[in-house]
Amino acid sequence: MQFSRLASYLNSLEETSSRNAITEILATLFAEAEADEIGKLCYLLQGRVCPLYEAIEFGVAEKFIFRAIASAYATDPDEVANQFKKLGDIGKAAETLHSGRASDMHVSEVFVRLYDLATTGGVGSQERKIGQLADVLKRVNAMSSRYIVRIPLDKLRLGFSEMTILDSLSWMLAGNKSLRPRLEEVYNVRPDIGFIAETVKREGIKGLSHVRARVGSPVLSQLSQRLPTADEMIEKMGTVAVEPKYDGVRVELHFKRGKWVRTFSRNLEDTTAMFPELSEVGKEIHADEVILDGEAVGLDPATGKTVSFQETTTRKRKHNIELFSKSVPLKFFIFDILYKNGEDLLEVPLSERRKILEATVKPGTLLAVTPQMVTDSAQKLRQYHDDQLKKGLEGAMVKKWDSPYEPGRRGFSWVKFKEEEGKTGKLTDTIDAVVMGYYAGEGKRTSFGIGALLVGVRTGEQFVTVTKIGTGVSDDLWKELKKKLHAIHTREMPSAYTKVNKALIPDVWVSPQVVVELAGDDLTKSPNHGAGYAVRFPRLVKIRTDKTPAQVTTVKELTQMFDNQMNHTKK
């Protein structure tokens, strides 16, 4: 497929807001694509040249793109900047400045060039990369240039996720979305959209039957549900394993003896560089290959006690990791095993996985198997939970004792037990929300330029408002948030936002990238918020650097929380 043909599809997608129409356009694109290019197409649609979990990033800024456009179209970078300022879109600026003379390039060739751009490094690499991109821009038409310059900046603006791509692959194969559950099931085990697309293009849906967990490729983390009381947990789940709930960073550890150790976050980010101490982890693992699920928790070197999530995540900084590893040493509490020595363990019951885990992990300086109690007593469950709170932990994780590991699923096999319904007037759980925009500060916050956040929850692939937050934020955090949000501000409301009441429109919109955790007293029905609910007395708990917008609380979950709240009130 020529890139100009892909550009025409991208233009149609950009002009379409209907989710069903987007699905059908993508399905037509995939049907037209050849088997050896459909995977590359899927990566490009994500603004990437590899799966999400591969640590290959373009790492370029707008000024870099300005120079590449200027070089390609014989103009000045300042003129490119002026066009960008005028149009508010680097892609349209490139299209406007295009010389009008072009041939065309094959999609696969553009992909290779962009891959080279992302992986080029060393002395003088900046100039080489500018030349690489400029050469591509010279050889494509004006519309193609619009999308090619957006890709390295992750600004394709197409408004859909991997799940829509899975819908479209189903549509390509069956003419409807009936195959989506099977495609998603495989994606949760092997979250490589290019691999899945190429496999089904060549072999049909049956080609996915051999996909299993594989060391080096992350498995989507199993997620937890909510139940309001210990009694309901036992009634619904039966015999359960109960473990401490740590306030740490979720870590999926992949180990291949004699070769490497890699770690991934719950949002598929390669976090290996964050944990340099794990280079010695082989001493504490009895296996040649293994995938472990756990939580990295920071420790206070003086007391040995666990520290807050925010202190633990100082490791995410790009520089001085070794310094932070000494000032904030970590303990990795391992609670599950997904793969060992060539065997996929996802379907093995938790009771058996626990035995395998205990035989695999030798507790030492780095690793510890999470403490666990097995019970079918609501009273014992409640007491265990209260004991964890007294220790300063977040509560307990409750897991069905005979359940398999369910990648990417939020079911009642795992339930988080933070606070029992009725013990206080507060919500029994926190809410993860995406920041949609912010309001200018008042009073002493005037100098910060920010005084409140508008946040939302997810419905499908869009976001709707649920509350404004102005409390629970220190002065230093307001300054940090202003810097972080200013970098992603937009002129117009992003297409991913819907049902925003005019009275709630923020002073500054931001693209959906920053996730925050908030607490509140309770939920109330609200005609003003798109979620249909509002949070009473919301308070910011923390910024969730370990979560993506796709992982925030859903309207369906809010409804469940509200129903639990109302059911308790009636008792």
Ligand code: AMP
Contents of the next structure:
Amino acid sequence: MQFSRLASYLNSLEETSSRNAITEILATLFAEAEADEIGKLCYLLQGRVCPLYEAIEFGVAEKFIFRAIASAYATDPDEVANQFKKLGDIGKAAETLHSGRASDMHVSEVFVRLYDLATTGGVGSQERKIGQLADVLKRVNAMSSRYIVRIPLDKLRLGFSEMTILDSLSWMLAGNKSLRPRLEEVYNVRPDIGFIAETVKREGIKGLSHVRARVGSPVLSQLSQRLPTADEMIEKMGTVAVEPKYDGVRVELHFKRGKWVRTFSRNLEDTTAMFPELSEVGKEIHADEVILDGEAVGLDPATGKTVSFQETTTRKRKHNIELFSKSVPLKFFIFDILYKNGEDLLEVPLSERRKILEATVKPGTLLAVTPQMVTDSAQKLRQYHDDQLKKGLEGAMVKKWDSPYEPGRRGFSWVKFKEEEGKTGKLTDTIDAVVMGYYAGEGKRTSFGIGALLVGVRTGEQFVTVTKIGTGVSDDLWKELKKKLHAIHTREMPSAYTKVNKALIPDVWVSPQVVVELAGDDLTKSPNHGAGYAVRFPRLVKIRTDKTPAQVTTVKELTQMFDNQMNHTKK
Ligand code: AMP
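Return the form predicted together with ligand AMP of this protein as a structure block, the form predicted on its own having already been given.
Shown next: the complete complex, the earlier chain at its head.
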């Protein structure tokens, strides 16, 4: 496919807001693509040149793009900057300055050039890279230049996710969305949209039957549900394993002896650079290849106690990792094994996986096997949970003993047991919400320029408001929030937001990127909020840097929390 053809599809996608229409446009594009280019198309549609989990980023600044455009279209970078200022969009600026000469390149060739751009480094690479991009820009038509320059700056943002791409692949294969569940199931084991597209293009949906977990490619983390009481847990789950719930960061550890160790977060980010100490982990593993699932927690060397999530994540600020790893050494509490020596273990029941895990992990300074108790007694479960709270932990994780590992699924095989029971009529769990906008501060906070947040929960791929929140936030946190949010402010309400009541319109809209955890007294039904519920006395608990907007609480979960709360009130 020529890039100009792709550009006209991108143009239609940009002008379309209906999800169904987008799905159909993409399906037509995919039907038209050749098998050896569909994968590349899928990455390009996400503004990337590789799967989301590969840590390949362009890392170029606006100025770089200004210079490439200037060199391609025989103008100077200041003129590009002027056009950019005037038009408010780098893509439109390139298109306007394009010489108008009609020419074209193959999509695969543009892809390779962009891939090189993202992966070339070294001395003098900047100038070389500017030259490479300019060369591509010279050889494509005006509309293509609009999209090509947006990609390295991460400004392509077509407003749909990989889930929409899965819908479109189903549409391409079956003319409807019926294959989406199967495609998603495979995506959860191998979240590489390009690989999936290419496989089904060549072999049809059957081609996916041989996809297995593979070391080096993250498996989506299994997630947990909520149930209000220990009795309901035993009733629904039967025999369970119960473990401490640590307040750290989720780590999926991939190990290949003699080659590498890599880690992924539950957002599929490559987090290897955060954990330099893991280069020694081979000593504590009895296997040549494994994928382990666990939680990394800081240990205070003075007391041997685990330290808070906030302290653990300060590591995320990459500088100082070395220093930090000395003052707060990390312990990786491993609770699952997904793959060992070429064998995918996802279908193996937890009871068996645990045996394999115990035979594989040799606990040492880095790794520990998460302690657990197996029981079918609600009373013992409750006791175990209470003991965890007494130890200062968050609560317990309850896991169905005969269940397979369910990648990416939030089912009743894992249930979190967080709050003490007996708080009848109260909200027993926190809510993860996305910040949709903020209000200028009043009183003392006028000087911060921010005094309250408008936050929302998810419904499908959209967000609806659930509360305004102005308490629980320290002065320092307000300043940090202001900086974070100002950087992502938008002129208009982002298209992912829906049903926002006029009275709630914030002073500043922000694009859905920052996730916060909030607690409240209870949920009430509310006509003012798009979620249909409001949180009473909301308080900010923390910013969740480990969660993406796609992972915030959903309206469906709120309904369940509301029902749980009502059941308690009745009892
Ligand atoms: P939440 O983030 O509140 O939905 O709780 C689920 C998270 O708890 C998981 O993603 C893990 O990061 C964390 N966690 C802590 N301890 C465990 C454990 N023993 N088993 C599974 N997840 C755990």
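Remember, predicted model here, so these are calculated numbers, not experimental data. Positions refer to the first chain, counted from 1. Think of the rigid core as the biggest set of C-alphas that the two forms share within 1.5 Å after superposition.
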item	value
Large Cα shift (2 Å or above) at residue 32 between these two forms, core-fitted	no
Core superposition between these two forms, C-alpha change of residue 84 at least 2 Å	yes
